[in-house]
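Here you get one chain, nothing else, as C-alpha cells; it is the form predicted on its own.
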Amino acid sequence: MDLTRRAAIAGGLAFSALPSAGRADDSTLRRVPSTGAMMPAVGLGSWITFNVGTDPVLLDSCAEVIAAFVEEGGGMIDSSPMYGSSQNTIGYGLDKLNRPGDVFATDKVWTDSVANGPDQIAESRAEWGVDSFDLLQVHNLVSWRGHLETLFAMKDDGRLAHVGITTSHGRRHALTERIMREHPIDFVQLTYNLADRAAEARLLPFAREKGIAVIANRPYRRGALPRRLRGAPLPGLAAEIGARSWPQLLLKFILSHPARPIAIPATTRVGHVRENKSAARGPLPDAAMRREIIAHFENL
C-alpha cells in the first residue's frame, strides 16, 4: 500500500472512530506533531507474545488478538527483529484478516551493522507481508547514527512516512534527548508507566516542547504490574474516570500525560485487548488526580 494510501487510511479511520460529538483532541486519539498523522491512542506491542514460532494453535490465537484489536479501531502495531517470530505472527495475523488498512504498520531496525541495515529492513517487509512501514525505528539506539541516515533517506525517497528511535529500561536518556534535539525524528518510544516515571523528568517534557510524538512501551512492565496490584484497591478516583481494573487505570495513567503518549500493551488474550482498548475511552486523569493515583500506589 502506497504511503498515500496509507495516510489517508490512517486519517479516516481516526476521525471516523470519534464520537458523534468528539473533538480532534478526543482521548481515543493521537496527532503526529509532525505529519498530523491520526491514530488510536492505545497500540498492541508483540515483545514475547507473538514469539510463537510455527505453532498453528497459537499462531491462530495470536490473529485472533489482531482480529479483535483491528475490530477496537486498530492502530499502530509495533514490532522489532529482536522479538523472535513476532514479525512473521504479524504477518499471518494479517493475511488471515485480508490485510486491513487500518494498521499503523511499526517496526525497528536491530543491527551492530549499518550496512544491513536495508536487508534487514527487507527482510522485515516480507515477514510482516508490507510494501512499506508506516515508522520504522532505531532500535535501543544500536549503531544509531548510521540507521538514522538510512531512514531519513528512505523519509526523503517516499518509502517511509515516519522515523524514530526507542529506549527502554530508563536506559540512555542523556542520549535519547541528545538525539531528540539534533534530529528531526518523529517518534521517540521509551519506557513509561506507573512504577517507571524517569521520562517524565525531561524527556516526555522535551518530546511535548519538540512536536516529536512518544510510544510508551512497558506499560504493565510485561505483566509484573498488574500482578502486583491483583486485589489491592483502587483509588476513589478510579470510578469518576472510568477506570475498572487495574490495567485500566494503569493505561489512564499513561495516556493523561501532557505528551500524549501512544500505550503499546502485548498481550495473548481477546479479552485483555479489549479491555486495553477501553481505556482511552472515557475521562482521563487531571493533573490532581495523577499526583493522587502517584500517591496511592506508592503507599499501598
The other form holds:
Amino acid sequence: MDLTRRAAIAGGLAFSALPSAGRADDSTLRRVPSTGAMMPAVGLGSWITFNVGTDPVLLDSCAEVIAAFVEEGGGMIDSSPMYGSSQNTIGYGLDKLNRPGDVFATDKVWTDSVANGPDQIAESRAEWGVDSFDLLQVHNLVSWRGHLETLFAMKDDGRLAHVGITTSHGRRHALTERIMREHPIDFVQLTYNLADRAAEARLLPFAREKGIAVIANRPYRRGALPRRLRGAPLPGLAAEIGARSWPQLLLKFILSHPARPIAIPATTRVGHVRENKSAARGPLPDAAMRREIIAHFENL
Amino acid sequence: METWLTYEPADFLLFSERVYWRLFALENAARWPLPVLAPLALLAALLWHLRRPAWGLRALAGVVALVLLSVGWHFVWQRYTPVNWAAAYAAPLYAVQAGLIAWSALTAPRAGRPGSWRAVTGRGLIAAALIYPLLAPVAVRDIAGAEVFGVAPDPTLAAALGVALLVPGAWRGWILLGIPAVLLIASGLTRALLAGAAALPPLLLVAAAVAANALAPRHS
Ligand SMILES: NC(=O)c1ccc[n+]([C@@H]2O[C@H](COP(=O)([O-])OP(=O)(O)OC[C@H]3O[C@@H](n4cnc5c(N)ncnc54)[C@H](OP(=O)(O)O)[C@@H]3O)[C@@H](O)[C@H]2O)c1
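Form predicted on its own already given; the form predicted together with its partner chain follows:
What follows is the entire complex, opening with the chain shown before.
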C-alpha cells in the first residue's frame, strides 16, 4: 500500500513491481494522464458484494476474492462510506495479505455536510487500515464544491494522490461535464457498459480531451447483463479477441473505448475475479469490432 | 427530480440476500440458549395471561419489553447496523417501544376484555411470534437461521403488536402499535426487494393488528 501511495503521490509509476509496468500501450494497464501513475485496467468494486458485516465466514470469503485479485495483478479497489461494512471488509482482506503493495486504494467522501468530510475520510482510512488513499472521489457529486476544496487541499499537502468525482446510471452528466471543465480533477467515475452507453456522447470523449482518467462503474449492470446473456451466442469476433464468455466480452468492450477506462466489476467469487482480470489480456476490439458487438447485442 | 426518477427500488439495497439470512443464524448461535429461553418465557406469560389476564398481561409486557431492549441492542445495533446503516435509526426505537410497553402495563387499570376480537387477535399475534421460526423450513431456509422471538426483530415485534392489542383502550393500542408497525413495514419492504414472498409475514402481522385495533369497540 505504502509503495503504491508513495509512487502515486510522486506521480511516478505505481505498480512498478509489475513486469509490464510502464508500457502505457499495454492493454492490461492504464496510465493516469495527470500524474503518470500506472495501474491494471481491471479493478475491483465493493458495492453490496463486500458488505458482509461481522460475518466471519463471509469476511474470509471476501478476503479470498481480494487475495485472488492481488494475485492477478491487483490495482484499483473502489469503495465508499455508503457501502455498509465494505471498507472494513477490504481492511480485513488487506490485513490477511500483510498489506500488499499493489492495491490502488480508492474511496469516496459521501456526506451532505462539508464540515464532516475530513472526519469521514479519517474513518474510512481507519477501516481500510491505510495512512492515505491513492484516490478520493466525491460520491455522486454530493456537496461537491466543498468536498472538492477539501480534497484538493489534501492533495496540495501531499496527503492524497488523486482527486475524482463519481456519478452512475447516466445521472447528472451535464454537471459532471461542467466540473470536469472547471476543476483539475484526475479521475471521473461513471457508468459505462454495453447496455448503458450514454457517456459515449460527451463525457468519455471529453475526459480523453481533458486528460482525465475514467473509471467505468456498473460494468455488468450489477450482474444483470451476465444473467441476461447467459446462453446467448457470442458474436463470431469474440474468438478473435480471446473473449471466451460474455462477461469477458462485456469488459473488453468497455476497456477498448478510446478514453481507456478502468473497469471495476464487483464480485463475491474468486473464479469471477480471475475471469474479469483475464479479460484485459489479449487483444481488445477495434472500432469496427466495437460496432459489430453493439449490433450483435442489440439484435439478441 | 429528474435524478430521482432514475432510481429503482433495488438501488436502495445495500446487502445481498445471502448476507441477510445469515445474520439470523449467526445471532442464534451467539445468543444461545436465548433462542430457547425467550420463547419459553413468552409461552409461560401467555399461559398465565389466559388464567389471570391482568397479572399475565404484566408478565407478557415485562418479557416483551426486556427482549425489545435486547434485540434492539444486540441484533439491530450490533449485527444489522454494520450492513445497513439505516438500521442505526431503528435501534433506539426498540428502547422507546420497551418503555411504552412498560408504561402501559404499569398504568393500565385492568386487562382488556379477554373474549373481544381485539384481545383474541392479540393472543394470536403472540402465538404467531412463537411459531415464527417455522417460516424458515417453509421457505426452504436453514432452520439454524430461523427467526426466533427474543433474538430476531420480526417475531419480537409481532409479540409487541400482540401486547398492544391486549392492553385495554384502542387509543393506547394505537400508541403501542406505531413503532412495531413501522419497523415491520420496513422489514417487509426490505424483504420485498431481497426475496419477494418473504415480505408477506411481517406485512400480514401489521395488517392484522391494525384491523383488530381499528375495528375494536371503543372500550374493548
Ligand atoms: N455512484 C458511484 O460511485 C457508483 C455507483 C455504482 C457502482 N459503483 C462502483 O462500481 C462497482 C461495480 O458496480 P456494481 O457493483 O454496481 O455492479 P457490477 O460490477 O456491474 O456487477 C456486479 C455483479 O456482477 C456479478 N459478476 C461479477 N463478475 C462476474 C463474472 N465474471 N461473471 C458473471 N457475473 C459476474 C457479480 O456477481 P458474483 O458475486 O456472483 O460474481 C455481482 O453481483 C461497485 O461495486 C462500486 O464500487 C460506484
